[in-house]
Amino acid sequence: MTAAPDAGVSARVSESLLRTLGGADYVDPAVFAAECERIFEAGWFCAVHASDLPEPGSFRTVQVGRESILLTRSRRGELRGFFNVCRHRGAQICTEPSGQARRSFQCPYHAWTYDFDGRLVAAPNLTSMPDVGREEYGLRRVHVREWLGYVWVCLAEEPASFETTVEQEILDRLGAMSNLEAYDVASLQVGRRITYDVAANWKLIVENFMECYHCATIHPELTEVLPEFADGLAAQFFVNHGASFGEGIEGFTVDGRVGLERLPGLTSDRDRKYYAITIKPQVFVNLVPDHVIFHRMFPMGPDRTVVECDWLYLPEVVASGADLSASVELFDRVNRQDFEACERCQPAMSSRAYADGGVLVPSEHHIALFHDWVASHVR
């Protein structure tokens, strides 16, 4: 006959466990369109880097939440945002991610055409419809800045505080803004970029983002450089904490050699440190001593998110022709193996097993915080 447990025992065991999200957050189509709503399309969104949007009449096409976003600059070399759609019949206006608008953007099925301002200049007959005003009739727009060398948009009629949100993420990491201005991410050039096309909800990229637990299992080159992540310490977690360099490694590199030229404005204490940083809702930045890796998701359903990672270092160091490949390759094998776990768990969302979620240990606790803060937005 089995002993029954100890009482005290399971309580403690009880503590020491939270609850995790259901399943069904994962991969219900209302839920991923309330989050939709009421997070990617309400707040800020980080969408292009600056570099994107060279000149007048450069475009990007963005998802943020259910809406096609045409990013540009005008004649002027201001950022400018508008909905991707016609104010004629609701056409998309350009339907190819990227691209050079030679004089303005011309909708392809009834030749409505619109400045770099948005503004309606031309369309058949237009003088015949006094009715069709220039101005009123222009593209919508939406909101835009630029930070840390990125295009930041918010689709909501106001928007919220940019202060209070985006850069409060930095503080409650790294304690005050001048620890990440000290590595100058504008100033920054994207040296490579790849794009990551997941078969899984945003959420779970998120909550392995923000953890190390893992780190031991599937990240074997990243331990190596980063020993204390065998622990499975989440270094998030501690106020301006990195991770350090391992005994003998010299650089932030697949195989632990010397990287390139260290970001000027470092100083000794931050010369051989890791720092992870989470923007809800898309963005992860991480900071070593010679580049920045900085992640923008884009969800694009319950159960596929695209990922768009930039690795960023000195102009110089991109216009030498340097060789990058140890730095990226070491974080794009990190990325790979992240990837690949988050597609092993997005399955078994839906299984009857997982209807009541999971559970978080004690090194996982914070992340109980990011749910409920989505929680709070679309509950």
Given for the second form:
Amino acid sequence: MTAAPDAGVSARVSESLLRTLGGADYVDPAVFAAECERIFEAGWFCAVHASDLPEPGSFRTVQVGRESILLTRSRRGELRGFFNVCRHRGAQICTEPSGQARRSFQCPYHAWTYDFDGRLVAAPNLTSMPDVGREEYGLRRVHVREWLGYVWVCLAEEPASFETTVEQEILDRLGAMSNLEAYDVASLQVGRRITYDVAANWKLIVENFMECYHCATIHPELTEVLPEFADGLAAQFFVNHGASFGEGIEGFTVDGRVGLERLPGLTSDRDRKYYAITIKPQVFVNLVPDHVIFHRMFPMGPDRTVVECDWLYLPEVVASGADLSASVELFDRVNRQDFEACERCQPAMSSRAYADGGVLVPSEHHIALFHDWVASHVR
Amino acid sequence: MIRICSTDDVVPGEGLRITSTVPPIAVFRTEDDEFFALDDTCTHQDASLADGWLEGCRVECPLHASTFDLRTGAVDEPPARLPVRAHEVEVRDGEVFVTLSTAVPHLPPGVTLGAS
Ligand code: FES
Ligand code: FES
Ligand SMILES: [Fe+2]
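The form predicted on its own done, now the form predicted in complex with the partner chain:
Next comes the full complex, and the chain you just saw is listed first.
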């Protein structure tokens, strides 16, 4: 079990209760700007699935903090990430969320033209300006790496340690990296993707994902599959705790019917279990025997967050065209139920009645660690 | 005929801008190891065709994608409307020699002979 702190921002209110953050932390543009600067634009941020960039010139643009980031592959197929900002006079290079560039990225304003490594390869009159360095005036790069089949970016000049941040989150939750490796997430394919546009602050979504005090109330289907959630204790309350499927439940599906082909690396003790991990600040992962559900959050403003959720299966399952709907529908419903709850909270964050925030009951006390983590970055 | 560069100076599949001539020319080396030379400056705007995209026997202008025939300099479609000049190339002992065309070059607006 995770010990909850007594001090810090999450002061104890009484024997059972800890204080949450104040309402302003969920609506104040200055708070959001600080979070962008110190959290999203400073650490590692999970941007897209590697298969979103199938070949040289395939691109995605994503919002990372306050920055638009352009992701692509070089002519040799290597991942590349750039600030989506023309070095001439700042026009956004790509305005589409995704696509395939033919030869190069060309700014639509004055046609400064960059290759897939970001180098300035052409511009009107460039040959008569030999002092304009093609590397020097190339697109500004961000750090990029691939892990679990996803493309992670870091906008800091010097990249944060991946090991002590992202990988440490796995260790904290699952106890050992091997407990994740058993799922071989990188080998799985996106069987289904659903994008949710949520009118709520990103922290409300993280907090929601961390606790299960709400499960019996808003997640009837999930609680049917995982009856222990009715006690209000999330899998994330513990270390390496898998919530067991209920009796008669054959798979992690909307009606408990049998799921798809089991992931081959799993030992029998993980066979009928559900695990959940939060990789701060913007990734949630659910592990079940036959698939992995991978959420990436994109905070767009104090009161808006886009969540891209992928359902990952064995490549042969995806290739077979198997019906994924019963397994997708379970967590899609859970997501809609959760995001509706978050959207219900957002308007209250600016209420006078919530200026000092609310309280965390004991099964939510581990959320205080998240609040302390945010505060340690922003304050 | 003038010596322009060594064959090794040009990467297969790419072009090299040569500024020792007036106007500058571009030497192209195809993936099949054939050499061609054209005026380097696109006839539409001041862009270097050596920075363009070589495919088969054509080079695509890096700015607005008109393509030019490496053998004749003919342009396929707008925005460029006029051809560039093609120059005769000879490769001997690893050196590239060019006989410059005597035709009048079609330079884009604002670019004059002698501008480097
Ligand atoms: S702003 Fe991009 S070319 Fe001018
Ligand atoms: S500059 Fe060559 S086509 Fe426009
Ligand atoms: Fe939930």
